[in-house]
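Just the one chain here, the form predicted alone, laid out as structure tokens.
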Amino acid sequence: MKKYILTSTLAALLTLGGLSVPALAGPEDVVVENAWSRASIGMNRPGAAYMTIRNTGDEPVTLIGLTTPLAMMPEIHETKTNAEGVSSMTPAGEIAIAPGESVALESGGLHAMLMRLQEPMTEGDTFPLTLLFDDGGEVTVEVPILGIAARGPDD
């Protein structure tokens, strides 16, 4: 009878302590699109990339940070114009994700900077680009490089 009881509590008490983890989402449920970024003039300017980021998942994903090799410090950038057409760029932090949606690095707006750039970005290359996710999940991707006039993936 004693044994029964601590199985039972213990089952219980497993059960319960499983409903109050947070469910976490996975790599497998953040899918990237049109990845791309233009070639660089040498190394001494930053490079940027550019792609679509959608979670497919049932969870929010949070993206913390990036990684690559060609670049020293990755990150993600705003671009923000003030109410007298002055732009500027400044990390964005943290980009939650929720289900279902997706979130667009374009130019003129949140965007991969890739500062300290260790070669240049020659067109018709490509990079392996990293996104970190706050659960411990990574995705990489491979981003081509386009030409220095490149507006977008098609070009």
Given for the second form:
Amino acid sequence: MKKYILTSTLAALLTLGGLSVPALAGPEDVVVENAWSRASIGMNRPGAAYMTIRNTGDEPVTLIGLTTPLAMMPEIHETKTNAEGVSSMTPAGEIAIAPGESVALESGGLHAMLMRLQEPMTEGDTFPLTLLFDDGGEVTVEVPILGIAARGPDD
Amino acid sequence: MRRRAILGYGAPGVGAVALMLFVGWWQVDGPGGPEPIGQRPVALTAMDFRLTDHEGNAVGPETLIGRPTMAFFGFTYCPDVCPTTLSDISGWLDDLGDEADEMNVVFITVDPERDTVETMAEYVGYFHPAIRGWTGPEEQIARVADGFHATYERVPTESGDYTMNHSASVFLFAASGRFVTMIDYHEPREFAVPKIRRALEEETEGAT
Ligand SMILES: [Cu+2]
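Following the display of the form predicted alone, present the structure of the form predicted together with its partner chain.
Once more the chain from above appears, this time first in line as the rest of the complex follows.
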């Protein structure tokens, strides 16, 4: 059984560990690291956010969706590049993470696609992004917004 | 990490690479190649299109002749691949430093409906100053893509908008306009920068 506890201790530990994103609350088995996103130009373009989601527990977890006040339609997408070098994006559906495994949302692979922004994404700000799991668990992370030309969480 | 390991294989590795290159040549250029369609762009000198750069100047393939060229396709409403490619290119240019000064770097939109000259100007402004943004009428964009043997396709999204599938490789041409090679999406920097150097060096060789 997984326990859902408000884990301010965990958040503190994560912060102390030098990780950029403290998890605010959620299944204690899920750790989100290195979350980041790029600033947007206005509100008409979709944004994208990246992070690593680690299942530190003994049971599989399945990510089924996202919510955020920043965007009306946040969704996990996958970018694929075919043999002809043509890239395309499709909804990734549910993502199962086995115990001890992690899933990377990174440029050119999976990303949190932020469609219908409610406000522009401004460099230096952060926004809360909540990951929804199939057993009703939630994890909220505070995602830093980096520059438009950022290449990774450390930029 | 994996790539370093490959480099470490030494002599047998070199043989294997030579074999792979031969097989690659056989399949791409050699007798084993598929007849009608090549993936490779034609020379810039064989292309014919009219576009506008992000400063409003009329441009075409001839604009690129005389200096080595790095060109790629994308659109400014692209959340993932295009900003990543533009950031990668900015990084390669930083790595090359002065060497890259004599190079054309062009970002060609496949979404001219939304990517006006003004939009392109704002967007490229966030990346390396060498990067030029080119747009133009849809039929001219189609001609560019033809010349590059690149593809793009408009795809509706659930949010009621649309996105573009498109060739994500970066194309390299010598100063003569001859196609040199391409950098595939996500190719690591240790491969990308030497490829750009190859395009830069061809210029010197061609000039002598
Ligand atoms: Cu997407």
